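So this first bit is one chain, no partners, the form predicted on its own, shown in structure tokens.
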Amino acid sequence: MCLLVAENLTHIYPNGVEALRRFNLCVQSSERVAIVGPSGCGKSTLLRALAGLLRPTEGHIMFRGERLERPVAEIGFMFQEAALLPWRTVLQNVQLPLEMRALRAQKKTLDPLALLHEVGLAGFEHVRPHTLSGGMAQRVALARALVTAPPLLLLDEPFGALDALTREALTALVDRLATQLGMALVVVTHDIGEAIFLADRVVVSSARPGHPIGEVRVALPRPRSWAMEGEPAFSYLVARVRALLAEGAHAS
């Protein structure tokens, strides 16, 4: 049984732009799915719908067998930008989800201090966000997304603006923490290598309006290292995803 099911999702914005058209997706428990596609193909729209932040024009989403119509504590979301509250300390930003009424009822949560240590920010608990680098701010955002121990974590290109070394470190961190916590992931990215590194399955979307045009299974062993990027098996998967993207561009 799927943890999350999206059936025939279509979304048309008020200005008439059709971002998604009959997008179907099934995510199993602990499965990691990456979604890649050309710019503007509706990937972020899809993720906001899966988070319960946007109600699609047509179609529906089921989470744990129930219709999803609003954000729920069991689905974590990591945005493209850290979006930390500047008047709160690092620790207070991580604690924020635990203070929300809908989340206080959650029985299973993680220790915010232990999470900050896990993401490499021990000693920064009481500083304000303006003192942090971009990579450090994203580590705080990751800890905040994980503090409720969500069975599903959605990531909307959260590492796209970071330098290569920081990006590699944080994707490796997400890979390791997802394994430790048994989380399912859905990550939207334009970086094919990142998609393959994180995912068990890469879903390729068409140009707008977005809909799946194919997928590539990733059978690389875990834990993964960016050293794999130079191996033939990794390069083969990159080539397969690129071929699907090219086919989609040609069809459009």
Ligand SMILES: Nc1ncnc2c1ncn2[C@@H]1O[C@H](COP(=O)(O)OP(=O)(O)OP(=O)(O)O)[C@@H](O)[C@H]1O
Contents of the next structure:
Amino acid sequence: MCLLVAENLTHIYPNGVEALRRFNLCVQSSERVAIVGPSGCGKSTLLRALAGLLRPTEGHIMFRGERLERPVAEIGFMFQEAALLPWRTVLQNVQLPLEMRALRAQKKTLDPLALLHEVGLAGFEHVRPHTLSGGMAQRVALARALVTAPPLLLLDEPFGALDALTREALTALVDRLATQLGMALVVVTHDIGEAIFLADRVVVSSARPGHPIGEVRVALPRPRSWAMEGEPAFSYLVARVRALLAEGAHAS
Ligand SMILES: Nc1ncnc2c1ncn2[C@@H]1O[C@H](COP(=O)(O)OP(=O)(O)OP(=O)(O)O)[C@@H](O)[C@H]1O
Ligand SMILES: [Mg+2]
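Structure of the form predicted in complex with the named molecule (previous: the form predicted on its own):
Zooming out: every chain and molecule, the one shown earlier first.
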């Protein structure tokens, strides 16, 4: 059974822009799915719907067999904008999800201080978000999304504002934690290498209105290392995703 199902999602914004058209997706428990597609094809719209933050115009989302109507504690998310609370320190931002009532009873959460350390923000626990760079704010948002050890984590261009080395370290961290916690992932990214590094399956979306036009299975062993990027198996997968993207661009 799918942990998360998106069934025939269509979304039309009030200004008439059709962002998604009949988007179908099934994510199994512990499965890692990456979604790539051209800018503006509806990826963020899809992820907001999967997080229960946006009600699609048509279609619906099922999470653990129940209709998803609002955000739930079991789905962690990190969006393109870090959206930190400015009046809270870095540590208090990461602790925020743990304060949600539904989670107090849940035992399996991660240590906020250890997570801040892992994302490279040791020493910044007590500063306020306005003193951080864009990339640092994204790392706080990642720690905040991980702190509840959610069974499903949604990431929207999580590492876009980061330098290559930090980005590699953080994707490796997500890979490791996903294995350790049995966490399912849906990650939206422009970066084909990042999609392949993280995913079991890369879903390629058409241009707007977005819908899946193909997918590439990634059977690379885990844990993955960025050294694999230079290997023929990795390059072959990059080429296949690229070809699907090109086909989609050609069709539209
Ligand atoms: N709140 C909104 N109101 C109206 N139109 C919107 C809104 N949000 C997004 N759109 C439009 O919907 C389409 C899809 O936007 P979305 O942000 O989902 O794309 P995306 O694939 O995430 O793009 P990017 O790769 O650039 O992040 C775009 O044409 C965008 O202009
Ligand atoms: Mg987006």
